[in-house]
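Quick heads-up: it's one chain on its own, the form predicted alone, in structure tokens.
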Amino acid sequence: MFSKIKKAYQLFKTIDFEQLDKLSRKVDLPKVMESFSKLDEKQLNGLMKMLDGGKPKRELPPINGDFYELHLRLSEEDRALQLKVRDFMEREIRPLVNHYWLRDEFPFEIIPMLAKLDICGLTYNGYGCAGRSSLMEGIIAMEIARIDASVATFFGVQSGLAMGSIYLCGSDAQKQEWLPAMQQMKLIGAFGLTEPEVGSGAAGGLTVTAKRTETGWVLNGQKKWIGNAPFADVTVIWAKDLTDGEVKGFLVRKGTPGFEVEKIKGKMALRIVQNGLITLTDCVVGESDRLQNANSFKDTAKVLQLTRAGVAWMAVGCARGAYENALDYTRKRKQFGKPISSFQLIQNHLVEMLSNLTAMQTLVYRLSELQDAGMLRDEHASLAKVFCTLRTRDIVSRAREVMGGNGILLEYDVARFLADAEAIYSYEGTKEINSLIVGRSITGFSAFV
């Protein structure tokens, strides 16, 4: 009886006093209440459903870009770390990225917060590093890029390119000096390979030179697009040795005479990352700051192979962030009286996006498995970089499309993903160069000029 009266009350409480007054003039309310008390549970439920328009309340599925549940392949410890990073990015980073992205500035306050996650240099052994799997490193890159590709790039330069150069090519003394502090993010690193006139041709065409003298190595030339350079404590500079023509690596400390950095302005993508134009003018670096195990471009390539897989994961994160934002938007945005996600053409876009995203995820999972097994080859990383960045471009474009005009507004996030995807598509080897690396592997013929 009580449940019946409660349901009857729920029906009437939706009526305001003015409506109730009008209703009392037309019907005998006490008699109506008596009639309600005689209804059984099924009849009352039917009446409630009729008053609700006959439509049951819809519970929408969760928004989840991991459609094939690949996270189930992780250990409990790895899954906990993934969720820890995701929570941090949602809680601490998401609220501030648009502010800094719009102003072309870097949020230095996030550095100690990132350091507390203890994820820098994750795959290295010793020096305060955790010695975790390459798979976990990739997942973290994805989780960071899922919120912002700029922050992921900053972190990738620090943890991958800069620390990786020292870890793979440095002496024991150099590793001891730099890696522990960089792992704790007390010191920030940069990686100087690309030049104003030399991008894809870095293997044989570096114009920055290094000359051995009695006082050390004298560096001259320019580097461009160097992430973190405007504020880095140490920058790895790759230069051609004038004596033997081989590429060598040097650790240039902040404040070294002859080392000048100009911040690159006017970028349309990755605006939070601070890129620099470096000018080296008779910059003297001691032999103790030459990377002792970097003696040719092959050593440089080892670092690039290590990090190119991370860029593929970063593309996945960027695509996932765009997809999940777009899906959320289409479920809330109404046109013609209902959510646009209920329209066939919108669902087709969403499924195309999810298909590409799922293919990308399964590819990079396998890529990291190869890396952890010591089987990773250049062509493996290059194929992942080509495919994932191409598909990311398609996903962010569709995400913008389903959001209509709002898709170009920064407040909806997808515009930022759309712009940042263009930079990810180009850096760490263009689509064309990486395609030639894969092409050489499968045909046996080199098409490089």
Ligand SMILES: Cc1cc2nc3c(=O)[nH]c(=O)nc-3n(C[C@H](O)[C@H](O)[C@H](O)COP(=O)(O)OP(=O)(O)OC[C@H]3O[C@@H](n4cnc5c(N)ncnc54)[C@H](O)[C@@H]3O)c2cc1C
Second form
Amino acid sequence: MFSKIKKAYQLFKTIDFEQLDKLSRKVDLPKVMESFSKLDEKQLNGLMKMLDGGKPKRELPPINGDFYELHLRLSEEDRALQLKVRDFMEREIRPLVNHYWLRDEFPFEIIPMLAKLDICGLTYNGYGCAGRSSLMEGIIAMEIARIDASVATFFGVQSGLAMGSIYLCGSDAQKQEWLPAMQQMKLIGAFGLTEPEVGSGAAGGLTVTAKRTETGWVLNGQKKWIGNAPFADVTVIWAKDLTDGEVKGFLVRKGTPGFEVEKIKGKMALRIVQNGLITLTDCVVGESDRLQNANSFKDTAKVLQLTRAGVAWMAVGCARGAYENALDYTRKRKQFGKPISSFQLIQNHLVEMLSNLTAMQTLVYRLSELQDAGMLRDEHASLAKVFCTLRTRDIVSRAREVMGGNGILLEYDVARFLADAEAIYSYEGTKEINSLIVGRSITGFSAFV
Ligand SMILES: Cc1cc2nc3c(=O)[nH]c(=O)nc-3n(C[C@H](O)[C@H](O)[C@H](O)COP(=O)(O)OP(=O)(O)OC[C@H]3O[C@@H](n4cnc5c(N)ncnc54)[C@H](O)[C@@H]3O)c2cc1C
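Having seen the form predicted alone, could you now give me the structure of the form predicted in complex with the named molecule?
Full assembly next; the chain just shown is listed first.
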């Protein structure tokens, strides 16, 4: 008897709501249920087959944002690492991000889990780092951002901006002291360049000062937006040397007197990332904590070039996450008795998203190839950052659109991608500034400095 009821239930499940509604107006459903209970297994199976049209169930194509199969260019070892990171992000990170995003809090429990993946400082040589390709680093940034752009940003600050400053501008002793522990994520870093009154104009306009004393340096001023700063063990502070007017870098340790961090509240994007407003008041730093090979803003720019490429990859991840979520949703969501993905206008949105996503991925692959060949120039990274973050904005907004009302609900993930894309669009150089860097390179005229 139970199996018959189950079968009858399954039978009704094959009929959609609209059909069921029509049916209930034509027939007495309780009576129908009663007659079902009288049918034997064979008769029920036959009826189910008839309703199914006797056709085998249609397999939908797999959801895959890598439409041109760029992963085929990877070695077996690199592909395995990509899939390992993807699996980790889907299994461990996806279930908890919305909870923390909503609360504007950082999930500290993910730090040891990320450390176990052994992907921090991936491209650096020595100091416990793996010395792998920039391409692989980019792919990892994409995979992390495909699930959550905040976690990708936290990781980018640690592995790129903070470790990168020490790797590119530190002495060997400084690298020995910081990089192995940062690679294992036992120590967390931050990167302080932007100020409350100086963002785009940082190259020539920093107002945080560094005054040389007999034993070291005294730092004064404020830094704004500094990711990870509220809990970082070390913050790289870029300041203008009052003696020669050049920008220098300083490793300021957590708890140093005169170093205060206030968490920036009320963000509508990247809410998991903890950004700080730093106030330096006669903050004393030893000469041994001045980055020994950072002598002007040109050295700061080297770090930014490295990480701008990473931000372009992150934008690809954010866009890919939104596209794949939206495609999945439109295949499941039915209106007018059909999946909305079967409508032409929805397919147009999906194809526009995929076209941009495919162009972005192809671009960042080539960008990383240039980087790995030692040919990366500022304008290459800037072009990729502008193009990818601009296209990402378009993709996340279409993803939201095809999801209707649910597109603005956090539980469907796309709302988070939509909001986070706004911050990625502006940080590490706005669209205007990165465009001007490219403009200067192709025209020979600088329109901004
Ligand atoms: C979530 C988040 C995280 C961040 N993390 C960090 C961090 O970890 N460390 C750090 O140092 N900084 C960080 N930043 C700061 C970020 O890099 C700056 O916000 C960015 O560089 C822009 O500076 P700004 O916000 O002061 O804008 P502004 O420089 O005030 O620019 C405002 C507008 O004016 C435009 N503009 C400025 N100059 C020109 C010009 N010459 N021509 C045309 N248009 C122009 C800009 O493009 C922009 O549209 C972060 C920012 C955000 C939002």
